[in-house]
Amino acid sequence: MSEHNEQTVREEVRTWLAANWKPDQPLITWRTLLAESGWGMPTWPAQWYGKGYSMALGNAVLEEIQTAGAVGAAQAGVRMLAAATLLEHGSDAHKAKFLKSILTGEHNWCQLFSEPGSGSDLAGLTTRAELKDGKWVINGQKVWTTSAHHAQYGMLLARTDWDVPKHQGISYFILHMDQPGVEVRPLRQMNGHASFNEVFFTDAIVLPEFLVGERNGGWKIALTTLAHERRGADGVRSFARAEAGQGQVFDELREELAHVNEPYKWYPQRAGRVDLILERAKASGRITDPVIRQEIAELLIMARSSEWTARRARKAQVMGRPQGPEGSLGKLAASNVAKKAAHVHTLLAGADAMLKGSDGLMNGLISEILISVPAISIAGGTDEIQRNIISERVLGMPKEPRTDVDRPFRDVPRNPGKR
């Protein structure tokens, strides 16, 4: 659209803001006028919540948003890539029952997907949804599930054919969470934090109706969620923050936040806090050594890099183009800039990163940084699956010889070490 339009856009939002904003209201309350406005979510279709905005017009009354001052939509948590993918694959009904809420906060979701011996060949699940009187029972495990905790819903991958190759046997669903069959239990981590969960199913239930898109299609509706999963972790991804402002819809934002952040508050030392580097290279006197100094260019010229990479991929998108390989290289490369900062942080810092707590440096947070690094290179897919769908898919590369393709997967054998 020309920039008229959206100066017309900037001047609509303005108008509609400075007749409805009000701090001092409920946050459900403010949040449902901004969902049934459009103006909560201006990218989405118009029948569904949204405008039909372009990625940058969308992005401008974002802006004024901010600049006004009051709470946007609610995005923080696994709810996005529940909203991005029913609204590439869902029903009408799917649609008209979860994308609201979604947008209001009043529902979470998490995302069944990982399972203890599928972790990189996700295709390799083995969690079963039968189809009995009518509706779907499920039974499996699945792991490494952040939010499951305190989630409403999940979106659960599980396989509902066996005598089909392993891509073509697999189901996506809606799961309810709060029911009879479904466990949670939380995993401590080694960096003391427990933002993952192990979920159980024992003949869990599915209506037919939360089946989303066709039985056994379930593996390109996966491909959508983990796509928009690696846009976010290129390594420009933020955090929902609440502003200091004052009004009950602050204060009670600040609660959701707390609550819902609460499994990612580790995040920024699972990238390596490169912004730490240079702080503490002075504090430490280092910053003249020149093997250090060597050591710190190298890296920031690796995370500056990632992040132009991944700006280009977010231009690339609100000028409407799809989404390209721009995923896994982002991902790929955001792993490498945490290994690479983990390595310069334990340079700077010798034997003493490895104290925690009030004996460590920062409090223990240089610690918690060398201890939280390895989950990047795991989380989203491995890096060795990045690298596979770099060389295959961006670089036209042989593809590995597989042998579980093209045969059933019920022949397929599982944990042969064991057999």
Second form
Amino acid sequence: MSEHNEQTVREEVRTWLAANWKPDQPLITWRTLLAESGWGMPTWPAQWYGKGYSMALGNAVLEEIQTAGAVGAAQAGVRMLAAATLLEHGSDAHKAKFLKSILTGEHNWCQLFSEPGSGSDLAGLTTRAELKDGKWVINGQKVWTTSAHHAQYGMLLARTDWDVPKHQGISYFILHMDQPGVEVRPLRQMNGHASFNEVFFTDAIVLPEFLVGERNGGWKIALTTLAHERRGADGVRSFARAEAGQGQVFDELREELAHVNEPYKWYPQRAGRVDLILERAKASGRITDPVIRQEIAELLIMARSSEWTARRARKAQVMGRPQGPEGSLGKLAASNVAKKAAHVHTLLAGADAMLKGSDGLMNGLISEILISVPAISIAGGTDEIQRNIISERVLGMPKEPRTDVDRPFRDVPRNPGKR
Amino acid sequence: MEFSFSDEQQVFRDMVRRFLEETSPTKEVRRLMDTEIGYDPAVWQRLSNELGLPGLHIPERFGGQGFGAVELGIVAEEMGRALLCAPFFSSAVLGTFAALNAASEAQREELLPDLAAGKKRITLAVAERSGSWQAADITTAARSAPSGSVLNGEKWFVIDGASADQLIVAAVDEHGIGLYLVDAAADGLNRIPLDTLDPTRKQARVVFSNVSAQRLGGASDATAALDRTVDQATIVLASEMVGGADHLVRSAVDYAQMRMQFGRVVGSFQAIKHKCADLVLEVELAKSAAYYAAEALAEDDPDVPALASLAKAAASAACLRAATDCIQIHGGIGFTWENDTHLYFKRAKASEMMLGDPVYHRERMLKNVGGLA
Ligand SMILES: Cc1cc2nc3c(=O)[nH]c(=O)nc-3n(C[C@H](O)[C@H](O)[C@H](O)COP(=O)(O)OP(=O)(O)OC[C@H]3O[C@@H](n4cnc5c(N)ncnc54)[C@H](O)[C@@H]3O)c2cc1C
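Would you mind generating the form predicted in complex with its partner chain now that we have the form predicted alone?
Next comes the full complex, and the chain you just saw is listed first.
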């Protein structure tokens, strides 16, 4: 489709919405309609719950849905990472079995990638999958798994060959979480929340048809998942206005979001809450202090220009243009902004920065910023790894010599196993 | 200035360190931070009886050991390293210095032997809602009554305020500022524990409604005694912070040398090595500042106010950076509750704001450095 028929498409969506959208129906019924019509995911292929539209045209469709005040397809959590990966690498059987229940919100997913022994070096993972009596038997441990405790399925990376270099011995599986060999334990963070889990596998089973792609071909599929993660395909999204709506659909949606978004509720705080700075500066009376004013100004300059850099990157993506350096800088920029924001919040809080909970400023929100910001320079690839990516991939500087990719994984030095 | 510790001081440091390694492993810290009083009375007794630490800097004639600020700095540094949960800073530092600076001879004879023996814990209540430790910001008021005086007002951020036996309270009176001794159990005194970011050092809000109190010292303004007390405590706090920072550097370097990624220890990556090198640079500079300030205090140098602020500002920045970098070098594990780094991070964050934040201390240093006022 080309852009010139955007008007026709908009009219078509409107007509469809007029006939089908009503707030008083079960959420799943509505989302099933939406999925089957293809309007919920307009950029997906036409044979798989989409329309095959360009991103620009897709946005026009989503705009219409939003204007109508209708609820969109389920997008919260890591479900969209699973969907994007299956669309690209899954078999038709996988797509048929999993995509629809992702869009309707019936099934939640989690991402079983990071391990205690391998974070930055994800390809150094040591969870093993062995084929026994025609089934994959999984043993090992994952960590930092968001929502593992209410996910039905997990995207699992496991090692299937130890005698080849690390990237060549990894396979990508779909794991059914509800089985005896899978144990999920909450992982408490320094800010007191437990948004993540440790997941232990003891002879967990994956049926052979739930291998995605080729055996030992999992790394390239993992890269697809990670690329979508970086693009922010996951996370806390929904049509904000819809949340305030009336009717059965909205009641069920609110329930769903409360549940699915629970682990993410401190995420805004880890980004530093620049949005609160001016309000806090006024409330604390320090808005007139020239030292603080300079700090605030520096922060706002950093934050605004980072935001505009992110918009440049998004625009290039929407227009289908190759991205420049701006596309890889966002993560590091966000980390710098968050650290600076925590510093300014501390100055604005004064002695009250020593208090938390209901004794703390804004009912503890400010202290939550201070003890959550350290996550942003680690989660989703550390600052050091981002700098490697920027220097090597963006600036084309030479890579550091590597001694872990030229030999069988078995022979690569690694962290002692722990259970 | 000596710029080095004597052999005796070194032996003393080792002894304190060993004692704290035994009595304050982080497992203990975690247990104690979840208790109401936040310390272990048995350890406090041992620390008092076996090592005499609360009386370290109290003159011998009052039952103390008669050492000076350098030895006190050593103790504080080791306590910061061990993240000790104890009323040392509140009672042995704030309360004791206030008594030494403001009390009459008779009052000293009454108070100091118990403080030195660790039998009594006396904290100092200065800051109010604004968090300022400056005399000019005090509004709590004292007025004379038939027997002694009566206090009215509200103090905030009182360290160990909910567990101390007595409090020395800074209040406005007819002489200017007075420091008043009150019993924690006195009628009209209400203590409300505060929910602190740093769980290893408790604070409280204390409300006084017609609480009977005894003024320390003679009938004159105690502002100078208060300022002196805050300077002394600020230097001790700086020492405590550099001890924590030193521990964090060690912890980060140890982990970087053990943790493998990409087939090598992460400490072999230049990004991590340089981070550690920059960090140790900042921490060693802050240590030098803390040591210099402690020695100046021991020698009664007139520059103590400027040096206290200098040392505090340097220690705040170094300790917070050490905690932040230590988390970063640990990666995801550094952000977990199970890892100990966050306990040091929270102590660093709270100490940064205690007794005045870095902006205040930088400005105050300039005001007190000769010629820059
Ligand atoms: C709040 C939070 C949320 C998370 N969410 C998820 C999630 O949803 N899903 C998931 O899979 N994972 C998640 N993680 C895990 C995260 O991706 C890893 O923690 C991160 O990639 C770092 O890995 P690591 O913890 O093993 O640290 P390590 O890789 O061991 O790193 C330790 C230190 O070494 C440095 N380092 C490592 N390699 C290099 C190098 N080549 N050059 C220079 N320095 C290097 C690192 O920067 C770091 O400072 C989360 C982590 C946090 C803290």
